[in-house]
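Only one chain comes next, encoded as structure tokens, the form predicted alone.
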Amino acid sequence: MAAPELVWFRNDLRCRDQAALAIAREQGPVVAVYCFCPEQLVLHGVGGNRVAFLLRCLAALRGELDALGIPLRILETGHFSAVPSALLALARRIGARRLWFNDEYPLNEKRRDDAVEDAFVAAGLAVERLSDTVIRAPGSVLTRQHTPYTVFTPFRRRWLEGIRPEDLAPRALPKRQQRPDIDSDPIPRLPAGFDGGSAATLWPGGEAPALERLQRFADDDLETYAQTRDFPALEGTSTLSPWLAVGAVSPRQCVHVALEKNEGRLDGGSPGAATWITEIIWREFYRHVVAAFPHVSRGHAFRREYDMVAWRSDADQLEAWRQGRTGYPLVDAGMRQLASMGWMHNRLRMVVAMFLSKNLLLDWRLGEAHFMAELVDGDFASNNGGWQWSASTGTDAAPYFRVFNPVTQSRRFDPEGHFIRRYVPELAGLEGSKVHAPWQARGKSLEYPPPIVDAAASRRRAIEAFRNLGS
């Protein structure tokens, strides 16, 4: 066999629109490797259900593989420090004739990959990295004064200005390959200290599920996403979060089945297709501000001066949070939905975003950390533009006087209690609009706690701390 092609993957799980594999697939014979860091991973804060996720995904990468006669070479290397060296090692045991992947943006990650280039270099051995797990690579969206983006709004504009027809075009599935004599690796187990809480059933691994999901949204879901998306209630939204976050699909996937519904459009035409795809944009746009803004990575507000909120220290608050007893029952039933599922809703995902920030005033990098530990679909760049925007803190962030009020989201978004009553049963028996507000309900004994803040007093709190910085 001719000197192979070595594709690291990473978080692009898949074998068809995959960059890296197929250009490489294109030059030569190919042996794929994953390095498998659990020590980094428990530094990251990631949790069970997004690693047990992530390994069924990757037991599935290496039956797609193994269909191309490709090799998948599994490294156990605890911390990303162990990588370059790690891929070196096996680079010349197979006499390999370059490196490829995919960029990846976070700090960490940005510095790994700078490492694992810098050895590759000095070894006399070529990378080739590449641009995939977003349409449009960050920098190459920016202001006219040639600078990133920090609001959304013109960021989707300039984005939408710049957009090629080849940069929506999946690549097709590389072709098969008389397979080298070099064996694939057993998929790691589980390793201890991580639970894999949610049901495997629920979320399975590999980009065919994943695929299947999407042509099933887009078949059946996507016309009328615009007016169900935010009703926890209804099956409104694809559920693909934890495939796009595995990379097991791509956004140009997503977007290319969109545009096929919409006639080709990217901005108009259908209202669900639009919005939808506004959404993949704005999954871009955190990435983009991730890989311009270092400091996001390290745990710093964006907005640097709300380092300097005055938290709260409340674990007995903190705690109730967790485990959905509050006393507001959206807020509770979106908690609950996060223990059962590994997943939440993205409506629900800010209220109780908001309602930790800015109700109970607690620091929102406690929240931040308990979805990542929580979540089946945790991304750094997601989660962290998500809290940062309900916390006020980050990017286009909501205005720190903007706090939602957890009844009036409750009775908007899950009208007739169905969602609550789904995750909160302690509320099943009550009727009509009084599961919104249980402690209104006169007569009835329940197990459900009191509210453990005031909504209106807790807010105005919030509004006094972040009016009263810098005085």
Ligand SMILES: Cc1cc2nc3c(=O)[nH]c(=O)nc-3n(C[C@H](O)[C@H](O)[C@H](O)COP(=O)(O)OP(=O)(O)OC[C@H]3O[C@@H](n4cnc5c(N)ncnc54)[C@H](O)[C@@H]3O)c2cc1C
Second form
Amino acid sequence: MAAPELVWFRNDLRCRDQAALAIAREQGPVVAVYCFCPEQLVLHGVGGNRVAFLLRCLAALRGELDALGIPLRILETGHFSAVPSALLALARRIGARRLWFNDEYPLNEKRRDDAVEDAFVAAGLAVERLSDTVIRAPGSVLTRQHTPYTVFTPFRRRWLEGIRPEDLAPRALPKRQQRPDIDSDPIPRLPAGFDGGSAATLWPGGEAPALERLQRFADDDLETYAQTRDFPALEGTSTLSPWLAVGAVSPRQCVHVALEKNEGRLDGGSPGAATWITEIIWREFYRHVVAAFPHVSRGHAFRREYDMVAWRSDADQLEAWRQGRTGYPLVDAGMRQLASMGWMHNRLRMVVAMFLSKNLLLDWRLGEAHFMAELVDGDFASNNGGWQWSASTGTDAAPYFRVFNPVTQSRRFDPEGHFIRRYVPELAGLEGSKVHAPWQARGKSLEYPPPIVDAAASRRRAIEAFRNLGS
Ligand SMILES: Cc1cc2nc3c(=O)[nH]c(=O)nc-3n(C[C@H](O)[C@H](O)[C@H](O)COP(=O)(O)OP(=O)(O)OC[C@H]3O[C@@H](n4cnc5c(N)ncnc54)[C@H](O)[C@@H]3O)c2cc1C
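Please supply the corresponding structure for the form predicted in complex with the ligand (the preceding block corresponds to the form predicted alone).
The complete assembly is shown below, putting the previous chain first.
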């Protein structure tokens, strides 16, 4: 066999529309590799739901690669620092002269990738780095002054202006090869300390279930997405985020299917398709932010002055929030959805994040970490961006004085209380609008806590804490 091309899979666990795999395969036979780094996952606070899902996707990927005659080697490297030497040793063992991978943008991932490139180049081997976890690479969407955008709306405009048809065309499945004499490795077991069993059946691994879900969403729900997306009881969103987070489906495949339903239009046309494409562009925006502003990967507020907010410390309130026992039904329903599914509807992510960072005035990083520990779709850029948006510390953030009222949000986005009654069964017997504010249900004895803070007073306290910092 000719020297194989070595393709390193990371958060791009698919065979269709995978740039590194497709282009490497055009050069010759391929051997695939994945580096499993449980110690690094612990350091990044990634929880069991996400890791278990990742392993299910890896198993499906091995099957897909097998069908193409491509072996998948799995290196258990513990920590990112061990990756360069492990990859280099594998390249030497199989006689590969070139390594291919798609770039990732958080700081530790970038440093790991730079170290891998240095090690390969020093050993006289080639490295091909591509951009594929986004449709438009960081650095390619800049202001007229050639600076990165920090506000979404002009970013989106520019993103749309510069797009070329070839950016949106998914790549075909690579052609089958004659299998080299190299075995695939077994899929690692979920390491001790990660608990990820609860949501397994909801989130099957691999690109086949992702593509099926994408098509079903496009056929059934895309048209009405703009009207339904904010109402958690309606289940009007795609729920594709876990597959997008590990790359079992690509953003290009998503946009391609939406374009088919919108006469090829990215903007305008069907409000459902255009709004959904805008959400994919939000995902791109946060990746561009992470690439351009490494301090957000170091735990800092995007707007550094907000590192000075005097966050409170209150272990009991933090625990009540985590458990969904704050006494605010929509907040609690959202947190219990997270606990039972490993996933939460976007409207509720904003509501619970604002409640933690504003009404409780607890550090948004505590919430970011809890989400990362629980979410099946945990994704550094989107999670950090979403938390900093909600806490008013980030790019394009909600202004600090605009604090969602948890009862108003509840009346607006779960008007009949269907979602609340599903996730907070203690309130199932409350009729009408009392489900949004159960403390008004006088005479009823409920197994449900009173509110842990007063919404109006805590709002004033938050505004006071933020008032002079941003100026
Ligand atoms: C505090 C907070 C934390 C978040 N943490 C994460 C996270 O860890 N991982 C994650 O994938 N998303 C995160 N989001 C963004 C968003 O809530 C989810 O992507 C969305 O709820 C996933 O559901 P869906 O797949 O049905 O989305 P759809 O509405 O069907 O949207 C399609 C895709 O677009 C992307 N997307 C949608 N909304 C956003 C957004 N606001 N920002 C970035 N990308 C978006 C997602 O990849 C999503 O799958 C967070 C949002 C907030 C406010």
